[in-house]
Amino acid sequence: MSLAAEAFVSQIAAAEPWPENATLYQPLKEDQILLSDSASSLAVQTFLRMCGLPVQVSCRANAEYMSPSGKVPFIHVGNQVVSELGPIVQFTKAKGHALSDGLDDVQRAEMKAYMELVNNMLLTAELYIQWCDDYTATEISRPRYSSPYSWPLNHVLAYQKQWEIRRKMNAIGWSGKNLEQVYEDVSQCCQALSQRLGTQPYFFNKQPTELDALVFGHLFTILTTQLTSDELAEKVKSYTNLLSFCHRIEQTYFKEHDREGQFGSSHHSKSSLP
């Protein structure tokens, strides 16, 4: 399809209203999904709830391979399939649903800078802990990631994924880090977020933006996911305003019956926020 044809299709899609059967796809919640994918999925769900857009969550063992970018989550809206938070934000904006339209240019640039910080520090730290810490990879990541598949495919896919992430860590200069250095990076990221948030309900005062959805997705998941060590969650717990922020968004956008469905207990999840 030509670029002009793609643009025309996108315009037609943008003109269509948000359907009631929009679906978000992610890996299996109970047995397969890992910290980083769970955080990314929760960030997208939170963003859509902040926009008032309904979405059904569908857990599929092959969600990663269904995604057009090879990353989860992705949404299926009408005849459009869009993956990852950034493109999903742009997609909803084309349909007339945006959270950051009230920001000026300086604020919008600042918001994007903090979103880059979260992706470059928190998301990268989650991936490092999952796949570069041998104990976590052995006890949690490889067994969960490969759980839907039988031998020998389960081992092939798990080690292939671990090799892929370790190659990425080498490319960005993280392969030489140890766990303590990664935890310190997380702490510095949380400190920057805590200082920016201050006593405000959201990062840009009274109205949430996609930054709030992204930060909540990662912090809430870190706080409620059982890993081989509590060190990662303890770094977040050091910042009381970030804890209050997570409680606030959970209470505002996830009702009691929703939380049971979305954050239902499993051996991989803790029962609630601290």
The other form holds:
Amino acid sequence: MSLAAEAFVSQIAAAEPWPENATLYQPLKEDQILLSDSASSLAVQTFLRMCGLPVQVSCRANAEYMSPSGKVPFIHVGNQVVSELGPIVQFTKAKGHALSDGLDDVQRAEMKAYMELVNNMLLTAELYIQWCDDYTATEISRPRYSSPYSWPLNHVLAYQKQWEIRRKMNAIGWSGKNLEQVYEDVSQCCQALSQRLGTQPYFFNKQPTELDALVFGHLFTILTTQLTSDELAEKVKSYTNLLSFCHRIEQTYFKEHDREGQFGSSHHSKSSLP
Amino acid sequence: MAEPMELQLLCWGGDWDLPSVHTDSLVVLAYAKFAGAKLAVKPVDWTWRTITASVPQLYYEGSTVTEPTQILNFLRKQSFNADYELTAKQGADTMAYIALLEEKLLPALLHTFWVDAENYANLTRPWFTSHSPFPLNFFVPGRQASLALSRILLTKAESPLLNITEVEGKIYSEAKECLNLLSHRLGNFRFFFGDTPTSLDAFVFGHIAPLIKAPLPSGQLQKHLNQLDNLCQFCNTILKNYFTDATTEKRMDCSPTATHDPVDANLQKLTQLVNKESNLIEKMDDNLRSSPQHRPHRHEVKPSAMASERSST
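Right, and the form predicted together with the partner chain of this protein, after the form predicted on its own?
Zooming out: every chain and molecule, the one shown earlier first.
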């Protein structure tokens, strides 16, 4: 959205309280959704739960096309549609719910920097593994991405998406990397996160922030999704404080709601953290 | 003969008081100075390597390393480590801030230098054309510009925003926010982690130094950066202490004296405002002179005004 449109949306958002029928749209959980989309969706769901805002999850095959920016997940609140974690955080802030208000300027700078680190390294690595690694792309990504569609549309859409992601990887210089280097990058990113977290319960000590939601979304999805090889999950598992961080957030925000609703964790095979 | 321990670096040459005008090359040069590594710097200007090599590139005893992060890792392995005294958490912060620079600031920098029509036509393209050999001078700037544009569009433009003008607003606002965040983080310290410079300082220096020093015709990001005194001072400190052959006598209005005196800061802001005013007055003056009623009788007008005069008379 342009800047003027964003400002306008914030103004409108500030006018109404959070409705009961807010919905979050993502691709089909069982068959279609891929690792990176699932991670982003989980991050948004975690953030909304941390704010205490109710949202229903609705799975649609064409969620990506419904979204205003082409990325999933997106939320439909009142008569507004907002996609991606960044704009959603701003939107909820306009409505009066914010997690990072207690941080001073330096801490907020750090939080933004770490969120960019996760987006830059983890998300890009997930996209690389899904679409640039031929074996994973052929076995998992293309079949899943195009599962709701019939021939020949499924081939066209899958290859189009793959081509688009590969172009992007080329532009940022990741196409020259091989899988080993990507795993190494993921490991370094997890090491940075682990060192930042230390022994604290959350990244900024007592209160969870959107950074915690984002990290949880990505790490939990990596740990519970089965890809062609377990190496990615192994890299994350080697950092015990990150594992316990994920357990803790799962316990706090998902298990208690699970008694009545269905959060059900994920997606490709395993059901909860080992 | 080359000494056995010689590290050779291929990079773009320097101008505007900087050892190099290329961000990645600056990062490597700065880190090498901080870590005390002696580099034999070989500028690729006026060689065929402007189009064949990916700059910067480090040669050492037969092995070649490209990309600033890889080069820094390599230098660390050769025990040129400027991050030796950082704690684990500070090392993690370094990675995070570098990611922030790449995601938020780099698109706007690429846009300012390579995509913005006025800057590209008046500054970047002439510079790179004059520093490339014939016939590469026809290709090199264009290729860099199209790479920059595609990078911005692919990473920042989401599907409804396929037009570059709509992305501009977004990337500049993100870049300004990023600069503000860096300024908050730096605070009143000399360097980001205390008194000795580290790899984060090298990265930040590499990104903001061209923006501060380049004489950009249209630079809204540059204006914003000039208002962040601590970042300007950070840049000038590094230039003065580590790149002493770069002349710093030519002071732009952003380089303050060594004191953090509030009076000096106010005086500086006043000077900037006065400069802006006089620029505006000059522009009005030139517009008046170039209108058809006035005969042009001043010979030292700016080239753009001269061109408009020629077209109007």
